[in-house]
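Next comes just one chain, in C-alpha cells: the form predicted alone.
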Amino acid sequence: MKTTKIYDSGHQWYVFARDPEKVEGIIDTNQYMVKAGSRAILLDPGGIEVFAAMLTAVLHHARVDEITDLFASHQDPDIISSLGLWEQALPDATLHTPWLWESFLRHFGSKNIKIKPIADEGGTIELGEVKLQFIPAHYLHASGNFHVYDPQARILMSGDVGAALEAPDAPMFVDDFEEHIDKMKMFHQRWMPSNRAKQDWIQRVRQLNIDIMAPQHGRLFKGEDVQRFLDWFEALPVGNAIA
C-alpha cells in the first residue's frame, strides 16, 4: 500500500492508498491518519481485506500506543468493516462515528471498542494542540455522515463527496480537472441522493478554508481545484434514480 504524507508543519497528513495487492474486483479507497505528537487518529481506516496492508503502513509513521482514535463517516463496508481487527490491534482506541450508525457498526465485529457517538450537528476532537472537527454532512451519500475538517493544515477529508471510479494506480491529486470530470460525474449523481442535503453541504464547505480536499475514492483535489469542485457539484442534479 502507498503511503503519501499531504501535510507536515506542526503535524501531519497521511494517506494509504493505491495498494497493488488489493483484491480484484473490490473498489480502491483512501485511508487517512492525522498524527500530532504522540497521538493519531484514523480516518476511515477501511474495509477488512485491506486490515492487514493498513496495519502494516500505519506502524511506519506511528507505534501502536499512539493510535489512540478512529473515525467512521457512515457505515459502510469500505470504511469499517475492518472495526473488529483494529478493536484487537488497538484495545484501549476510542471510536467517533454518527450516533445513528453506533448500534450497526458492532455487526463488523466489534464487542468492546469505546464508542463515542457525533451529534447530528457535528463536534470536535482535539489531539494536543491540533483541533479537527466534524463537519456534517447528512444525505452524501448517508443519512448520518461527517466530513473531518484540520483548520491548520486547511484539509477536509471529504468521505464519498469528491470520490472517482478510476485505476488503482491513479495520481494522488487531479492534474486535469475538465478530464476528472467523466470519473466523478455517474457516481455523485447515483451515490449522492438528495440536491437539498448537497447545498446544505456546499454552503458549510463554502465557509471553511480549504487547501486539499481529500476524498474517500479517487485523487486529492488542491489549490483552484477545490473550488472548481464546489462550482462543478454544485450545479449537479445528483439523485437520478428517481425519473
Contents of the next structure:
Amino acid sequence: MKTTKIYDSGHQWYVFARDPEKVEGIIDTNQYMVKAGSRAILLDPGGIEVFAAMLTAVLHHARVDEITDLFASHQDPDIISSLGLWEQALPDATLHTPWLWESFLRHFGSKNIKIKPIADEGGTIELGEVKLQFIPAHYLHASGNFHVYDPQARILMSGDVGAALEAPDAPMFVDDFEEHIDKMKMFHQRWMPSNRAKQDWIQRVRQLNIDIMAPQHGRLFKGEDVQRFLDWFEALPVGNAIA
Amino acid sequence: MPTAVQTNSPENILIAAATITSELSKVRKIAREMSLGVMNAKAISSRAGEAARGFQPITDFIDEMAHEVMQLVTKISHQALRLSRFAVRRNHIRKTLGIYQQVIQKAGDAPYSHSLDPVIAKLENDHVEYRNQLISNIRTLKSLLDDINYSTRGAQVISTTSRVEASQAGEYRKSLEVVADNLEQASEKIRLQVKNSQNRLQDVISSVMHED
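How about the form predicted in complex with the partner chain, since we already have the form predicted alone?
First the chain shown before, then all remaining chains and molecules of the complex.
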C-alpha cells in the first residue's frame, strides 16, 4: 500500500492508499493516520480486505501500542469492517464514531473495544498537543456522519465528500480540477441524498481554514482546489435517484 | 447413511451441528409419538382389567423413557447451538491469526513490526485454547447422545416382556402386541438416528484432533 506523508510539522498526517494487491472489485479507499508524539489515531481505517496491507504500512511509522484511538466517520464496511481485526492488536484503543452507529459497529466482529459515541453536534479529541475536531456531516452520505478537522495542520478529512471513482494507480492529489469533475459528479449526485444537508455542510466548512481536503476515495484537494471544490459542490444538485 | 465430514473446517462443524439438531428433531417426534402411544396402551390395559395387569409397569416405563429422551434432545439442541457458536469464534481467531502472520511476513524490516509480537503470541494462545474448548464441547455433545442410547437400551427387553404380557390378555392380545411392536420400532429408529449423529461427531473429533 502506498504511503504519503501529507503534513509534518510537530505532528504528522499520513495517507495510506492505492493498494496494488487490493482484491478486484472492491472500491479503493484512503486511510489516514495522525501521529502526535507517542499517540496516533487512525481515521476510517478501512475494510477487512485492506487490513493486512494497512497494518503493514502503519508499522513503518508507528508501534501498534501507540495507536490509542480509531475514528469511523460512519458505518459503511469500507470504513470500518476491519474493526474486529484491529481489536486484537488494540485492546485498549477507543473508537470515536457517530452515536447513531455504536451498536451497529459491534456487528463487525468487535466485542470489547471501547466506543466513545460522538454527539450530533460534534466534538473534539486531544492527541497530546494536537486537538482534532469532529465536524458534523450528517446525511453526507450517512445519516450519522462526521469529518475530522485539524486546525493546526489545516487539513479536513472529508469522508465521502470530495470522493472520486479513480483508476487504482491514480495520483494522490488533484492536478486539474476541471478534468477531475467527471470522476466525482456521479458519485456525489447519487451517494449524497440531501441538498439541504449539503448546503449546511458547505456553510460550516467555509468557516474553516483548509489547506488540504482529504476524502476517503480518490485524490486529495490542496490550495485553491479546495475552494473550487466547495463552489462546484454548492452548485451541484444531489439526491438524483428520485425522478 | 450419514455423509462423512471430511475436514474440520468450521463450515463442516456448523453443518454437523445443524444436521444433528435436525436429525434429533426426528427423535423428539418419535419420542412424542411413543408418549401418545402409552396413553392408548393404558386405556387398553385398563379395559382388559386383570388380564393385562402386568402391562401397567410397562406403560410407565415407556412413558418415562419417552420423556427422558425428549429432555435429552432439548439438551442436545442447546449443546449443538453452543458448539456452532464456538466453531464460529474459533474460526474468527484462526483467520485473524493467519492475517497477522501475513502482516509479519509482509512487514519485513518495518521498524515497528516487533510491536506485534505480543499480539501474535496472544492469538496463538487463544487459538490453542479455543481448539481445546471446541473438543470439550464436542465431547459433551457425544456424551449426551450416549445418554439417549442408555435411556432406550431397555426398550428391546421391555418389548419382549410386553409380548409375553399381551399373550395373556385374551381379546386384547392383538392391541397390546401392536404396542410392543411400536415400542420396538421406535427404539430402533431412535438408535439409528443417534448412531448417525455419533458418526458425524466422531468425524469432527478426528479431524479436529489431527489438525495443525
